[in-house]
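In the block that follows, a single chain appears as structure tokens, in the form predicted alone.
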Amino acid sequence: MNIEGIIEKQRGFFHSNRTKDIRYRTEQLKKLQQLLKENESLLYQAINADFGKSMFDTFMTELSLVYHEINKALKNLKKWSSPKRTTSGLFLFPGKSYIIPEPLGNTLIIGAWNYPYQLTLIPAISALAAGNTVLLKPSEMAAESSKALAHIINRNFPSEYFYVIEGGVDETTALLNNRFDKIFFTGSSQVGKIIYEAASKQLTPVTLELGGKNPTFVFADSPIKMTAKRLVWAKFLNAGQTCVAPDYVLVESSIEQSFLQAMKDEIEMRFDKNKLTENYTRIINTRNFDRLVNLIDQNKIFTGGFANRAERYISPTILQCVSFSDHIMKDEIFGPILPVIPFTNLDETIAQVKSKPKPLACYIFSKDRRKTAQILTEISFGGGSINDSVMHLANTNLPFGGVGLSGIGSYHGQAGFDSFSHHKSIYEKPFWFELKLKYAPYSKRKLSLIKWLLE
């Protein structure tokens, strides 16, 4: 089927009012997950053929997250669709005012790889329950798990209504030609202007979630050990192919060495430094592969370094002595490295964050809550967490979302609901009274009333 006949099949579908039944949006939300735990096993096999990820990984850091996102629409969906009243003030007396959501119509879904499950479908939930139809399209890097929601959306719902394009650039190249009332796109700062360009050309509404640089400070006064092993797991959950995974720490110098210690104790206690099992995952692809044993400088190699380009694996590695101006601070890392900068000024330390694109996230483990305000005051990212990593996106009621060059809008729960919605403002006013302030003649009295009730 090409893809302007499915656009167009959607743009009917879409204009029929069909999706704009609630208890068509429920029934199809129900359909999708039942569809979806009926085929856990073709999804566990397909993520394992493109990462080797195990069940526990794929349930916890996917699946689990998709079930609880359609589960809380499920649950707020007659809520969020409800018109909202809000106040009309004195001047428009006897009016009222309330926001009618609606669904925005036709709308593009690009996924991102490294969670083909849950970056792609998530977003895919919160259009399907604001009303809208669903145009799907995952990444091709992760083949086989591209290949499992094809199977299992595609045989499924109908084409006008929700359907998966698989393919590659030339594939997307062809989808952004096209109009639609909404793209939301998830991967590299570099694909994702490529699609705010193609979308500005129909002046189609944008959410990009992206990447970049996310910084963590460890302060003396936090706990070494707990501080390590919530470190450890946030990095190398996916092998470091997280968009939210800690890109570089910043450590207060005077526990520099308790902390690197730490941190080598944890990865020999969670992992097996020379091969494969099932609590790590594989790189990607040789090309990503490539990339990453590039940015390891042999001679700051703290602990981990061992690489196999046959099984695709790098063991988790920690690089020390590392500053600012290292080669690998120049981009974001998307693998199991991680650089560890010592610190001593925090103003400084702050100013030269400040310096990069605004992060997706940011870390903060310490007891002292001034050290801690003054970095969510002073920096600028997208969410973070304080003594914890990567758990604030597990939350649907905070909006996940990046600022500046890691991202435009959110989602998740609520917000991704209103991610793909307008709200549409209605002024509705009765027939027996109107107030004569605004009709000619003009007064100086008049004038005084207005100001009065307008400032």
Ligand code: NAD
Given for the second form:
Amino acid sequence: MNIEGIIEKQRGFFHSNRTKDIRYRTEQLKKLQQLLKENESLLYQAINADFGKSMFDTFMTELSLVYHEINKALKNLKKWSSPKRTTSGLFLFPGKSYIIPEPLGNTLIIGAWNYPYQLTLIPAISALAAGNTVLLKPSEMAAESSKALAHIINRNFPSEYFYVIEGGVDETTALLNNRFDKIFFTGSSQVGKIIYEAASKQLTPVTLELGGKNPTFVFADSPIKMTAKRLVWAKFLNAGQTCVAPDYVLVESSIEQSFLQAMKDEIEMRFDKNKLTENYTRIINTRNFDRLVNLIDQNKIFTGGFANRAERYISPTILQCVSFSDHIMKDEIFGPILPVIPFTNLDETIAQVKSKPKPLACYIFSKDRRKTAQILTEISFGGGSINDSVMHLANTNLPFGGVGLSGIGSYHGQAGFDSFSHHKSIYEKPFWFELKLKYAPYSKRKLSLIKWLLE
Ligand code: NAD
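Same protein, different form: I have the form predicted alone, so give me the form predicted together with nicotinamide-adenine-dinucleotide (NAD).
Below: every chain and molecule of the assembly, starting with the one above.
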């Protein structure tokens, strides 16, 4: 089926008002949940073929989040979609005011490859829950996962409601030549700009979920072993190919050596040293493998640095004595390499972080509330965790998204529903009373009364 044909069908289907029915939305979400459960083994196999991701990781970081999002939407759909009353004020007496959430219409969701299921399905769940049609374009870089999604969705949902279009730049460019009521994009800031420009031609609203270099502050008062444990998990999950992974660590100089050693011990405990293990994901392709290997400064390796191109494997790698001017500090790393920068002066370090684009996430390990508050106040970033890393993403009560170059808008839970809805504001007035004040002829007395009422 051609792209224009599907878009036309989706437009017609939305205008039929079928998706306005809450029962229809509920049925479709339950159907999606059922289909994913029935096809779990296909989903596990596909993602494993793409980049060696284990069943455990796939469940924990992809499917469990998707199921949770469906359950949350099913539980709250009525509440989220019902009109909300608000006050009107004396001047508007005896009217009432309320806000009706309504679906935006035909939506396009473009996904990234690194979490190919949750980055496409979670926004799709929000869009369907809010009563939209969905055209989904997964990343071609996780080709098998993309194929699995197309197989599951296109065989089971009417194409005029929910459809997967596979492909890369050409297909996305062709899609962007059409008018949508919402575009939701997850990917790099560079491509985000292309999407934003295309959307601007039709003034299409966008949510852009982008990347960035996420700083992590480790202060001398934090328990070193526990900090290392949480950071090693967060950084090397998905082999560092996580948008909210800690990109670099800023550690107080006084604990630099003991912190580095604790990270090394933790890596050795969790991963077989220099060996390929089932628990550890591969790099998505050789282009990214080569890019990452080039980022490893051999003189600065504290641990790791082992790479096998045929297997697209890079062992968990920590670089020491790094400074802000190093090559690795230029762009988002997006792989299993963690540069560690020692610092002594917090104000100067905050200024360095602020000289870079606003990150998607930031992490602070400290028991000192003043230092934590200083960072939270002074640095702008999408979201983060204190004394942990990545885990804020798992709470669907927290809107997830970036700021500045790391993104526009947010989703997860109600934030997702809202980002696929228009909030229609209504003032409703009965006929039995009319205040004469606003009508001519005007007078000084009327003006002072209006002033009293409206200020
Ligand atoms: P990418 O920007 O290369 O690709 C994302 C999508 O855009 C893909 O579907 C791809 O087919 C499409 N695309 C690529 N080039 C295009 C072009 N020229 N024109 C139109 N469409 C194009 O990103 P990626 O490599 O898939 O993902 C990695 C990036 O995504 C990282 O920067 C990461 O931080 C970010 N990311 C962000 C989040 C988040 O939630 N904020 C989540 C995951 C990944």
